[in-house]
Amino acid sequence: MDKAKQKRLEAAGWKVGTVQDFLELSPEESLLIDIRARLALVLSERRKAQSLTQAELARRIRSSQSRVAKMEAADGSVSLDLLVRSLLALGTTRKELAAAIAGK
């Protein structure tokens, strides 16, 4: 957000801050959310690059299409284990997985 807009909002009584501040997240919680979001994005990109539907990926990992949709949406109810297992099922290497977690 540009500084002028921030000043206008604050002058109108709005409080401007980060999501971390608003949700009162610890640095560790914020990092975990970031990692989950990165893994979800890579999962979606890899699935689409392989021209797989969510249902096809679900069959491959013995899950449901709705679960794959939740994984790709970085839903908190999905375990990191399932996200990682799904990425490995799509052929993701350890190096690629590490790069995704690191945000590279």
Given for the second form:
Protein chains: 2
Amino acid sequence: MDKAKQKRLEAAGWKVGTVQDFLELSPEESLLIDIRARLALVLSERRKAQSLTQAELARRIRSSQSRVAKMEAADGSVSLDLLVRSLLALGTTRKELAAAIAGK
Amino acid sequence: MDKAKQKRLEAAGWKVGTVQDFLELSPEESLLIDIRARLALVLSERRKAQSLTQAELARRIRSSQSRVAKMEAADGSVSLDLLVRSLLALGTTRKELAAAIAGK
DNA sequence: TCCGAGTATGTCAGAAATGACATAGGACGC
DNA sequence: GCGTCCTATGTCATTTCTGACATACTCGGA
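For comparison with the form predicted alone, would you give the structure of this protein in the form predicted in complex with another copy of the chain?
Below is the entire complex, every chain and molecule, led by the chain shown above.
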């Protein structure tokens, strides 16, 4: 977005900024959300790579299809614990997990 | 422990094995516990490196001294979420977090 | 078009984690 | 000894997460 457009929007009463600004997240909060998103993505990738459905993965970790869907969507209602446990259940190693968090 | 001692203990009715065997943890479960222990250790180290007391860290993350103590003790009642949030509150970066999980 | 398999989304009772508090233990100086 | 500071451990009411369920959406193939 260029400066001119920003000026116009602000003149019209709009707030301009990042999603972070909008939701007023602290740096740590957005970092945590970032980490969750990364793990969610890896979970989804690994599950598909193993040709498992969400329902199958759910059975394996004694959860439900809906919770797996929420995990992969990085829904705010899922904990890191559950995400990590799921990844481990898919055979992810400590180092792979670390790589997922560190980014490629 | 040498084989001879093991034989003697078993003859006396003792079970011999690792803690994992004893608690009957699955590989994923013990991996998760391992990860928690690593994060707990790093948390403790980082806090001390910054000359903070448990109470001070607790205030910063809006928790309590007792919970911080439990975190550092890798108590089973603390979640990964809380551990990670605490680490982030101490300025840990994604990459440092990853390194803590991967091991040195 | 309808079906079927997979995925997404909403809700909720029960389970687990949480912060707060009390209190005990440990290490240090006085 | 006593007091002070920090940490450890236990308990508990409240908050948050969880699995289960229902139901809606998507996208191929027939």
